[in-house]
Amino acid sequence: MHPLLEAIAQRSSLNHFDAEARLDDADIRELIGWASRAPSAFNLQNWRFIAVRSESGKQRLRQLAWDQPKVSEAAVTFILCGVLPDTAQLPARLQSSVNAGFMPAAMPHTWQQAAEQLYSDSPLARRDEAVRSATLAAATLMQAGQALGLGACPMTGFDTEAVASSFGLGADEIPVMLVAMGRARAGNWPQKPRRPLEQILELA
C-alpha cells in the first residue's frame, strides 16, 4: 500500500496522549509548514495556527474546552483559525505563482475581480471560506503528523467565544477547531469501521 494510503488506514483519533512526550520548535515548524500546503480558494491561505504547548497555556485552554485531559497532556494542542477572505491580499499572495512562471502576470487581478464578486456582499459566502479554508488545513496537518509517527485529535467541543478573547484572536479570526497532537499512549482505540459506500456513495 502507498504509505499515503497507509497514513489514512491507520489514522484514529487519539484521546490518551503520552504527557512526558513533547515537540520542539523546529517539529511545530515542520508540522505547520505541511498543513500550510492545504488547498484553499483563490489561494488565499486564510488560516492562522495558534500552537499551545506551555504548561499555563494548555491548562487554560483545557478549561475552554470542557476540562478535556487531552488538551494538556499533548505535547501541543493547536488552535485552528479560519480567517475571512481579503481579496485585497490576493496580488501579493499570487505573486510568486507569477515570479514562478506559470501564472499570467494578469491572473491575480482578475482572481481578485472574482473573489470580490464572491465575498463582498456575503458575510456568510466569507465565513464559511474561513471555516473550510481552516478545516482543509486541520486535515493536512494530521495526516503530515501521522506521517512523521505523531497521533491527533480534531475536537470542536470548546468555548468558541472564549478562545478567541483568551488567545487574542483577531475580530476577523474564527476559531474553527482544535488540533491535540502528540506521542500515543496505551489506551488508544484503532479507527472505527466506517459506513458502507453504498449508503456514502451515488455514481451520477
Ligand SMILES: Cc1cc2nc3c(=O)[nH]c(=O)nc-3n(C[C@H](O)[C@H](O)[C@H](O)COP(=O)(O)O)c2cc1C
Second form
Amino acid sequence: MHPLLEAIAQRSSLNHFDAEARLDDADIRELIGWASRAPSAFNLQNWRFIAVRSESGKQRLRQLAWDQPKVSEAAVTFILCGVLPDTAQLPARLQSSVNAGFMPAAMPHTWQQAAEQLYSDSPLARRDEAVRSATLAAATLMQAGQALGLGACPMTGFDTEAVASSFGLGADEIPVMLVAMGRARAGNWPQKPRRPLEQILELA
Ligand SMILES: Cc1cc2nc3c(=O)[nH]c(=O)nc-3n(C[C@H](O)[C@H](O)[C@H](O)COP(=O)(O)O)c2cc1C
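Right, and the form predicted together with the named molecule of this protein, after the form predicted on its own?
Complete assembly follows, chain above in first position.
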C-alpha cells in the first residue's frame, strides 16, 4: 500500500499521550511548515497556529477545553486559528508566485477582484473560508505528524470565546480547532469503523 494510504488507514484520534515526550521548537516549526502546505482559497493562507507547549500554557488551555487530560499530556496542543479573509493582502501573498515565473503578473489583481466579490457582502462566506482553511491545515498537520511518528487528536470541545481571549486572538481570528500532538502511549483505541459507502457516496 502507498505510505500515504497506509497512514490514512492507521490514523486514529489519540486519547492517551506519553506525558514525558517533548517536541522542541525545531520539531514544531517543521510540523507547521508542513501544515502550511495545505491548500486555501486564492492561496490566502488565512491561518495562524499557536503552539501551546509550556506546562502553564497547556494547563490554562486544558481548563478551557473541558479539562481534557490530553490537552496537557500531549507534547504540544495547537490552537488552529482561521483568519477572516482580507482581500487587500492578496496581491502581496501572490507576488511570490509571480516572482517564481508561473503566475502571470496581472493575475493577483484579477484574483483579488474575484475574492472581493465572494467575501465583501457576506460575513458568512468570510467565516466559512476561515473555518475551511484552518480545517484543511489541521488535516495536513495531523498527516505530517503521523509521517514523523507522532499521533494526534483534533478537538472542538473547548470554550471558543475563552480561548480567543486567553490566548490573545485578534478580532478577525477564529479558534477553529485544537490539535493535541505527541507520542502515543498504550491504551489508545484503533481507528473507529466508518459508515458504508452506500450511505455516504452518490455517484451522480
Ligand atoms: C471537529 C472534530 C472535533 C473533535 N473534538 C474532539 C474532542 O473535543 N475531544 C475528543 O476526545 N475527540 C474529539 N474529536 C475526535 C473524534 O471523536 C474522532 O475523530 C472520531 O471519534 C473518530 O475517531 P477516529 O478518528 O479515531 O477514527 C474530534 C474530531 C473532530 C474532527
